[in-house]
Amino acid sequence: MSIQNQQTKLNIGLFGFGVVGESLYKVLQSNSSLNAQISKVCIKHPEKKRNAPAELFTTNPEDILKDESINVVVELIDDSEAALHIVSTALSNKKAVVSANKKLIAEHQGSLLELQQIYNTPFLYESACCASIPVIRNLEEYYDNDLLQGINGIVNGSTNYILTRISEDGLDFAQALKLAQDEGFAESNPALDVEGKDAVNKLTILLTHAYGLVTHPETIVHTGIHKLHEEDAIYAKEKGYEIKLVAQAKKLEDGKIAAFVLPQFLKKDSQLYNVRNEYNGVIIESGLADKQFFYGKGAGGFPTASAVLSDLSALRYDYRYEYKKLRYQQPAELSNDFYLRVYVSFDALFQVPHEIFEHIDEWSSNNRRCSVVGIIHFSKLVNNDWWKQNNTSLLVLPEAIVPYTPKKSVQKERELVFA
């Protein structure tokens, strides 16, 4: 059954009844203007008590996927492989799909784009990036590829909450993580968040809508906040910086795109500096409009459900992503040919190979930690994992991507600094 006009009722088959799924159910129960109802919910654990009538639930996905009266599938589960089957089958059956599964979308963009085109069926996923902030639709509809200079943002509410508690309350990482879990902002297994995987999944999706660039998360350099050291926080405080996990992409002079997810020192003049707790913030820089800032809650049941609800509402108008920058413009390419200004801290002097630095700005050492601030070529992060070994932490400086011309005397400079 297709959604032909605004009078057609949205009969929803929902997969998952966790925090977001239950929040969506509550919102739809109290909102009659959308002309939508959840007809069936597929769950994994039937023994768990649910705040909804028992007859609403099933453990058989086919009860939704083969039901011709259901014209919309909302997928809100945490298993990306199971989600791939659900979404692929739904699209093949010409059921519109709304999803919040950023891992699924980021890892399978190519095949999902093909299915949308073959079956002419909408697949919307605003809630997969930044929860309540409408970033995808703005990138899709408003910003032209040629004018879009860059995106940088805090796109993971869990890590931002942890970093806020460390900065404001003086907690160590373990304490802040436990608090985030207690408040429901971090999972019992927080690796997806704290290792930067969630953020890079979101950046992968944003690149498609910003630049028509379809890639896989593993092709993008990324790490999280799990490697940060107490001395890094001390350095940040001395300089007046805040540490944030920032996903960013920037168009280079050759038209290619620099993209990465790394912890970053931010100055007070950055709009991301004051993005705290579970909130997200995204700066979009345009060649004509300068910088525009999007801000809102990036975690939690109702903020995410609000984006799902917005997508459901958009289906009434037969809205779908057109992927204009991919289909009607020259898609951009990723680049590894640029320079970063970085701060690297490590336990002992020779744990970091000095030859990775093109230029040294600062050097310090005490009985607890060594650190270097300098310029490196980005390829030194792509082709080598030295920065993920031996208790090393790496952050980028406020002006992360910098113009640089290598000097002939750089080898002598390295030797003097590391002598």
Given for the second form:
Protein chains: 2
Amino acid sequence: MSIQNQQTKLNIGLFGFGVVGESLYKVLQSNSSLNAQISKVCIKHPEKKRNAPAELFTTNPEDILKDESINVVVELIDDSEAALHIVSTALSNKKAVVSANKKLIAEHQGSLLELQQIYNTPFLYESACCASIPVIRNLEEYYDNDLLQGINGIVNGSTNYILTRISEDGLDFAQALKLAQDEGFAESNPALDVEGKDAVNKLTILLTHAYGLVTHPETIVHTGIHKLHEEDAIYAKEKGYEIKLVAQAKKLEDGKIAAFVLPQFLKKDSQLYNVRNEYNGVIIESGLADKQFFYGKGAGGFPTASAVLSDLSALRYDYRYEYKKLRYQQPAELSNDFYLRVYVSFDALFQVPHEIFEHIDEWSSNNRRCSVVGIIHFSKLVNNDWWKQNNTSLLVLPEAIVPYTPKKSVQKERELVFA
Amino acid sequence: MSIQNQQTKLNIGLFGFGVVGESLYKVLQSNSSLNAQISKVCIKHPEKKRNAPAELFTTNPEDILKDESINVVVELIDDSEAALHIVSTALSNKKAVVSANKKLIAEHQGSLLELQQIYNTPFLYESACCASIPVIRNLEEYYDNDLLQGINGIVNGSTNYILTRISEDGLDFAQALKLAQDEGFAESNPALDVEGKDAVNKLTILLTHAYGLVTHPETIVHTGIHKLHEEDAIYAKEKGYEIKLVAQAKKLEDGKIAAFVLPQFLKKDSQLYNVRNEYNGVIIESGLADKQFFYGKGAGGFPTASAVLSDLSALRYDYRYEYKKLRYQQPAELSNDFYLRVYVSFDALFQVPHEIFEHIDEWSSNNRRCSVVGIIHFSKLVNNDWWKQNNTSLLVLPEAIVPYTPKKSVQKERELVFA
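Having gone through the form predicted alone, I am curious about the other one (the form predicted in complex with another copy of the chain); can you provide its structure?
Whole complex next, starting from this chain.
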């Protein structure tokens, strides 16, 4: 592809014509200054009525991928396997690609990075993380040095909408999920969202741009909000906490990276505490600048289209991710060697695996639920199923990663507590 | 200057060794990966004790400006006239420049833009707006299309600290100012901050990157918080408002730009409502993405040094502002043709210039103060002194810019109200 200067016209082949695709089409039509037009749209269901001329559409991907006049492919389809074929072929044909497909990008980062390098062709995907919030671009450009200390983000709008309804309207999980689906904030199959898969995909992408750390989402400890218990919400209310699903990454003292997606109790003093409904928010902590907070709509057709549009706009000026931290610095590694302060709740006291805990801060039990707050070594969550049982919920406390030196008397302490 | 790739070492000449300069020096010393070193520091007072080797310092600017081995000048001095000479000479000598000097940049944008173009040399100044918040870079890169609807920002940390103390601790203006000075959040001569000069300088810079609109700060309607009356704070409390000094820009229907810095009553639903103490916050509104919010420390040595550092880091990769909206689009113009909903308070009823108002929503009067809320045409604030009197305070309501069609019966309405 040859987009050398601001004069270059983008001739776009679009895959998918859902809410995002159609918004994009409309905006490009009404804003000639963007110097970009969609000349072909590949769709799966030609029988559907579309708000655009019939001659724009095709069902054959080759009509875009083999058209030499098309210099940019925008990929906005649901099917991540089909998307992989489209994106790979487009890059191989030296067409710049813009995609919103977090699952595709997170799971195939290695090969997609390679293709970008081999064919020297840009691949942009700002909309894949927090939609309208330019978090990737800022990590890539503005935080392009090694002073980045950590990222804490609410990166999934559906789960945040559900948690807000539970907290504010006192709904239970099933009711809140139903409402989220009715309002269009959750898919009919919500597993990707509520089990934390979508959030961990996004964290995987952020790790690449934050620390040059390329990994597969399945290597990162994560869960969602589907196992949260009513008593957990009551505990949160009592303590003045809000429960949020938070994706976190933190540079440890040895330079390695702690990363996970877990539900978290948040105090009022956190900027994330006030992120409500379908909104997303990301706190970026750097060595000098303290904390910065980015907030905006994290889901929905228009916010996603807006990020796609900014990527297209950037292509006019020949922008590409340089993956500086990966290419020009020593990329960081994931670590399992740190301590977390967690809250775990169970159906009954005998289920508590007290040997997991280094230290118990508090525990409580009633006829409905039993909960423990204490410190565990993070390795106890890795490749370990005790906390993945259906009747067990685990949340991190407001200060999730804590300094801790193991004590010799731990065994004794445990015995006292569970005597 | 020749910074062609990521390998290029930055050899820095620094002007000023205050809190920001010293922080920067320390960070660069302890982070070799940044590939940058400060090789000379020009200071005004050689007699002061410094935490750096004596041979680093000089009092002669020429030692930096004429040293061909120095490819980057970082300008961190107070005196904006001296700074203009330093920055201009450095650019003319093809040295890249990083500056934190908002007054310099706002007042001399025209000539500084020209120098950058003539000598094809980068001039970066992220730290000049909201310190650690990367607002310029995002306006320049991420919002690089013409869909940007508006900017609303708390851009001055000192005034925000003072307003927070007034609101939360019930201090009066003089007490709060004293406290801000004691805490290091306000200068010994606070006029630049409290009279809104610093905020309007920042808005001037933002307008260039948001809309390609280059203007002088004195052409923009602005005031500060120094004339706010105790009764204004009481009114805010009664209504559940917070008073903030807000810099605003909005694209009007005709494509022209409304811009001003005025104190504003804010409701809880605004992201700016919760921006407290020395923090800054900026809401960017775009056509598709709704509102995005950026938040972080807006003042202080470390946050400022962090932004300077990001600029230096960007120079390693040959980054420069392209001023795309100025160069490749039709730059926007300022407009005075719109309506504002304002609150104005006076010492006595007879002082109210009721002929200014198009429409009166409410008015009240007691033995201490008289206030009016209503709609005025913005032109009534331009080159017009009625609201600049010492005994008059003017704030905009939460929805500042309002749609309004003048009515023929206005005169009658006024007569009724002031009968």
